[in-house]
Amino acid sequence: MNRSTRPSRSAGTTAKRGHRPAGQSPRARPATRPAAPKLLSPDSLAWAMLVASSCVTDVVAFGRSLTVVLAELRQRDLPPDAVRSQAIDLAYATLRRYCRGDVELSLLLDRPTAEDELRSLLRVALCWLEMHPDKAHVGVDQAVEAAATLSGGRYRGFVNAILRRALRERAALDKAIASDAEAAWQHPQWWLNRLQKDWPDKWQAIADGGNRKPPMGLRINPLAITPKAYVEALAAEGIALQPPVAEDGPEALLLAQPRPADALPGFKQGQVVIQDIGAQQAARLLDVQPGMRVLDACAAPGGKSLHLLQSAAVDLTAIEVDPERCAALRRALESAALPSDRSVQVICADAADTTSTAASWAKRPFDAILLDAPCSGSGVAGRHPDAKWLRREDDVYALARTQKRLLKALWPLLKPGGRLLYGTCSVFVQENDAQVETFLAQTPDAQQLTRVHLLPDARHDGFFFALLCKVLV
């Protein structure tokens, strides 16, 4: 799928803001680019800087995902006091913020720059004092010294400059930030008329949560440890939890602070998985039991895969259309280490295609099948804030479209008194109750069973599912 860059007005562009013009391409990322400048110390704020910098960069400017950015950042060879973590932070929050950046840059500069990677460094820098306004000093003195190692140095009386005037004209900034929906709310003003059109009562509230960091659920693994066994191990290291909920589950739990997966106790033996606790749910509500054959289409990354072999002794085949995260997929589930009476099949493949010589997978009925569509993302914004400006309005139509057609390949895969589970990450009418509703309209021996909306929060990120049954008709 096409993605677009979000054009800054600081850039000089006179587009509309979150839209990319017709036929206009994300521009080609440079061969090679500085990861991890050795002018810098790798321990210091200003290291963190210019690589969180050149993630935003990556992102907004040549239009890559940034959970990719991300992955590569943390397969990098780099040295033991590296401040990986902080870079890491500081790219989610200043994408998160990215219309706040622009209303400031379009003001605190008075003549447009091209140079991405220093309109980056300014994005972040801006975001970091606005974090930390006690240490003012410090985000201003570490940004200069990131600047140092652009262009020769050239820009470090200006980041200087620019910086210490956002801080003198702090209220004069706030005044424009409130005075324009898109840097108040955080999202694209078609974003925001969506919302407001499908949850008129409800779409402040889903855009705060799609610009909260993240809650981090676990999930235990019931194959290797029992719920209390694990709760008392976490309390057992100091890990604290939310109270729970009962309708999350007995096998899902919210840590109260995020900690790396290495700190969590079991993880590396498979006791617990890092998973949102409304992911969570599509297992749950699919509700497969032993002995079924049961198909996950848009398997990858393989969350829900893994929560279903780990739920019942199920035959399960899982389909992925992108060869690479096919073979992610694929080695996810091979290293889950599950029982025998389990057996899982990992297949490369369109799942809307089954109707081909090709897709002998799709040649024999599934008691269940799990469709986690293609979606805009729209509910997980908190956790991936890149999709807000690499997503066009068009780009939730062209979804639809797909939804639609697995929707309407799959149903005759299923048999009759079978469930299939329809699920998306987002909170756009037109992917989640329309679609389904249409479906049901045009499908006679559909029928709904349960449909569920949970709205982005502090407990979880935001879902749909419906679960359908097929009927004799």
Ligand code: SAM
Second form
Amino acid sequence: MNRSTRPSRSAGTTAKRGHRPAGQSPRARPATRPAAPKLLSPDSLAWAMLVASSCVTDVVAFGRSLTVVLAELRQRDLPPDAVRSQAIDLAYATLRRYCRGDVELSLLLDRPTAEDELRSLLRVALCWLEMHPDKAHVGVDQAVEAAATLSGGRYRGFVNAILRRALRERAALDKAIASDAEAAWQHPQWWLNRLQKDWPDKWQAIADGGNRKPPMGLRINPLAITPKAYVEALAAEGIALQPPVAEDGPEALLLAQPRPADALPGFKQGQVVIQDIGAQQAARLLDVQPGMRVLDACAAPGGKSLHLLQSAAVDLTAIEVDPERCAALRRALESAALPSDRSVQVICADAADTTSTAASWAKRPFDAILLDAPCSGSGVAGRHPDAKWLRREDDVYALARTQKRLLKALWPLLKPGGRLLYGTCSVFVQENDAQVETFLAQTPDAQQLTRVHLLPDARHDGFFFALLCKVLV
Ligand code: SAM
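Can you swap the form predicted on its own for the form predicted in complex with S-adenosylmethionine (SAM)?
Starting with the chain above, the whole complex follows.
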């Protein structure tokens, strides 16, 4: 929608829409976090709301990655597990509601509040009220309890008044949301513009896909158990599956309801890994064979490296540029208990730097290359909703340049007859079709074998894959 049609009470509040204006760096997070909530009972929704709002503040006000914020939260000994998982769910749900809370607050607040924690708590509480309309009084009561722990309790009455007003004025709030494209579709305007241009008939479904809680896909490890035996093990635990789809492959399963990994039979023994069904298509398309020398050029956290290694007895080189992510990748692959007929070498390096003397991994050609390129993540917004708040359109241009550089540098490393799979978890044409078409036009010995668009839906995240073959010219 056009900003000018926003109700007049929102005047002057657009700067508080939550996302940083382009070009502005994130502020540093103050060292002091909200105090341990002595007033709250250990299993209370109020505590979960408070923890969720701290995560939301980290993302929205301080520009931090939700993955990093949640990793820190999981390492802390507080809050208790039940509160933590409720808080994580609430943080995700609140961030998925991109801009809705801002439109609601622009109507509910006479003046924009400068207090990040208070604003986040209100966003979280409004999200909870939307999710649980039948338990509104519980949500208001618990948000007020949470507010009692902020700023010496001076916002208790204020939070109570705002949330009660939100309940009374629901129809007006819904109308304001419906007339604001960013709030209605829960995505930034620049992102919606791209979806509309790239997918004129499907952009609504893609946006809906990015607003949904993602499905939980599993991949059976064929080295450890057969699909039939694993499905029986799930049934014995009463764990229901979605109906299988033949094209997903025999090892792909979709849980009817997400559940903690530890509750899955054989998870600790490596019989199954959690991997989105769309992500599983990368190794299936590359279809590596025993004895192949394979490169995974952008490998962390390693889901696809592991899939390649569990598919065939290959010699895998896994490259990752980020040292911390590389360390995590190394740990993940070392703990995978792989048979001795396959080998893996993990290297921290820029995969586009193939010509320097240090790049000894690039001196011998590969039979198969997976380039799971760094991308905007616009196909996985449901799983990583912080991207809606943190990404800028400029990032897409910068990422497209990196993708191009990687493709160009890695192609010479492929043997004649070898296959390179270019993939992203983006739905933007600039990172996908346009990238591949430019590359094909400029590379005479590259031929496309197949191109796959997986749009995010109730079964999988959004992915793009192009399988290329090196031909003799
Ligand atoms: N393939 C991984 C998996 O399935 O678990 C996901 C890869 S993720 C989409 C892209 C990764 O590429 C990130 O970990 C990022 O740090 C890394 N990366 C970005 N630029 C790179 C470069 N120039 N060389 C190597 N890795 C790079």
